[in-house]
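The chain below stands alone, shown as structure tokens; this is the form predicted on its own.
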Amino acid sequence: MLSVEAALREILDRSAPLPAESIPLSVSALGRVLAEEVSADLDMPPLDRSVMDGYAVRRADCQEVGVSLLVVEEITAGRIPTKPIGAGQASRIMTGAPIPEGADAVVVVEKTRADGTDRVEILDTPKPEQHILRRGKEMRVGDILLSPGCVLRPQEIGILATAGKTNVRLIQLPRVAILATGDELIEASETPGPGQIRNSNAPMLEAQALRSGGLPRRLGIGRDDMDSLLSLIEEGLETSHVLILSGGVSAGTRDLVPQALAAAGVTAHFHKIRFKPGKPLLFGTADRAGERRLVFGLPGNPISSFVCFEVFLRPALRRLAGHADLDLPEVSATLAREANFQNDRPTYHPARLRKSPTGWDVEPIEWVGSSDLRAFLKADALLRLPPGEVRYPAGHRVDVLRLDG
């Protein structure tokens, strides 16, 4: 069985960045992966600007507090100056207006007093180019803004749009097909009959890959039958870059999906793996239109499904969108209680963590096995554990995974 380590470098080495695409510029490119360089179409600021609302002064009449000056215009954002400030003037001045011709400093509204005439009293000796932001100081025309590989945030949005950007090219979101197996299976809004389980395993899936930077869609329940598995997974070959089954990957007589994705052409690269909870993983590829789709046979167990897809899927999905931060965050946490563990694999193990005055506090969660999904309502991390007997003490420092990244 391969080690975690070893899987996950048999997937990574298997995933690339998808093509990029252009789109619209729009709250939608959040988040994503940039695949071209932005470069800068003009100066910013285009004109020499006041960053405050005062008076737009020459400092050589300004030596003396509580000189007057004539005012002889008032400039608002928006418009250009019409008169250029002489010996004894000022012109009244907004945040974001143009500097006039002749003046060197702003002084702030709150440093002045104005009696109702066209004259102004300075209450300041200005400094050299006071509050006044020269053109091109923040941008110049073809400064580079950004770079392929950024990842957008808000602030990287409002740049695209400085820049003129009203189309964007982007990497690609992988699109992800999911199917949970089993004659067991139900939908949600059924009533389940003797034997039956409603599925709680794809709408997880769903959101999990949602929150990875993916385009999930379900293809349904697949049944324990050949034709039923054959139909779905040749669906989801051909309509997505990465497939995920869960269930149906064990040893069971009624286990068909290893044999069923082999049917449809999916060249397995590993089945098991030492990994607790989610021994039975299997990742295969595929050949489709030309290009490759990833496939991941989940446990049935919703823990197991679920922990496996944060550790192996979630960094799948995040190289495909372009990403290079694939892994979940880690931070040193302390044990705020002892853990006392027997385990015959590594293990990553439900935990809550707290914020403290020193750090991190993680406590384990008691569960009853990777079919406890209540239990795992309490955990926002996972502990790591290392195989055979694990006694750690209380203050014990221990490596998490965070899952709210």
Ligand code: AMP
Given for the second form:
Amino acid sequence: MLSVEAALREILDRSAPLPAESIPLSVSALGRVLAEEVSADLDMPPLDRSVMDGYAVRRADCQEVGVSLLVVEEITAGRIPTKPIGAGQASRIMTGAPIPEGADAVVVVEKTRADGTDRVEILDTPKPEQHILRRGKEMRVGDILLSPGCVLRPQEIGILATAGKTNVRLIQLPRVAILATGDELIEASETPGPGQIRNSNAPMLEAQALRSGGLPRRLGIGRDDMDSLLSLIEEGLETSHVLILSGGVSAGTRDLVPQALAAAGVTAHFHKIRFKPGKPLLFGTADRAGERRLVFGLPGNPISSFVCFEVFLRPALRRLAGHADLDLPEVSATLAREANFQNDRPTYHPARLRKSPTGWDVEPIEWVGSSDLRAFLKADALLRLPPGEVRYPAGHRVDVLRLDG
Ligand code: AMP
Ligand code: MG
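Requested next: the structure of the form predicted together with adenosine monophosphate (AMP) (the form predicted on its own having been shown above).
Whole complex next, starting from this chain.
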């Protein structure tokens, strides 16, 4: 059986960034990956400007504290000065307003005294260029501002607007189809009859896919028969870059997903890995419309499905969306109490992180098995455990993967 690392390699070797698309710049670009170089179309600032509210002065006039100057005009942001500053003169100036000709410093308003006349007393001996930002100091026409591969945060979106980029080329978001399978499943709006349970995996996977940068779409519930599965699998392969199935990949007599995927032309690259929770994980690929589709069969137990997604699908979706940083964020934490485990496989155990005065404390959560979504509500991290007997005393340092970071 494949190790976690080998399984991830199988997946990522077949996951390449999607092509680019052009979209109007809006907040929906947040978190997406740029697919073009962006350069400055103007100098910033476009003119020499004041960075403070105060008076534009000639330093030569202000060698002594208390000198009185004639105020010739008031320059507000967005206005162009009309009067040069001559000897013994100053202009009232606001933050962002252009520096008038002749001025070589700005004195902040707090270091002046105005008496309601057209004169101002300067209580400062300004340094050269004080509070003046010269044209082009931030950027010059043609400067490269952003490079392909850059992830757009709010500040990148601000810079795109500064550079007048109203349309941007971004790596496409992967379309993700989600298919829950099982004869026992009903939708959340229904009341379960005997033997039935509500489909919690599909909405949970949909939320995980969205959080990982995908565009999720639910295909409804597939029943444990070949016809039902085949038509929904085909719909998923036709419409999406990634098809996720939950349930039906284990060793039960109605676990038909591997067979149905093979019948739909999906090549399985692995089925079953050395990993807990989620040993039956299946990964395959298929070709549709000249493009590669990634297919994941997740075990139906909600925690297995959740953890398999975070460990194996999240990196794949992020790679498709053009991200270079694929891994869950990792923190070093201190075990808050002793922890004893006995696992036959490498295990990712749900855990709870808490801020401590020295960093992070972590506590494995207690659960009654991998269907226990209620206990999993407490989890915000995964504790990686080696196979075999593990006895960690309280205070032991461990590296933990953050789920909500
Ligand atoms: P399976 O992997 O199909 O053998 O399912 C394993 C367990 O997960 C069974 O107890 C299923 O009832 C449960 N299960 C499967 N699919 C879902 C789902 N979409 N939502 C909640 N539980 C599920
Ligand atoms: Mg099933």
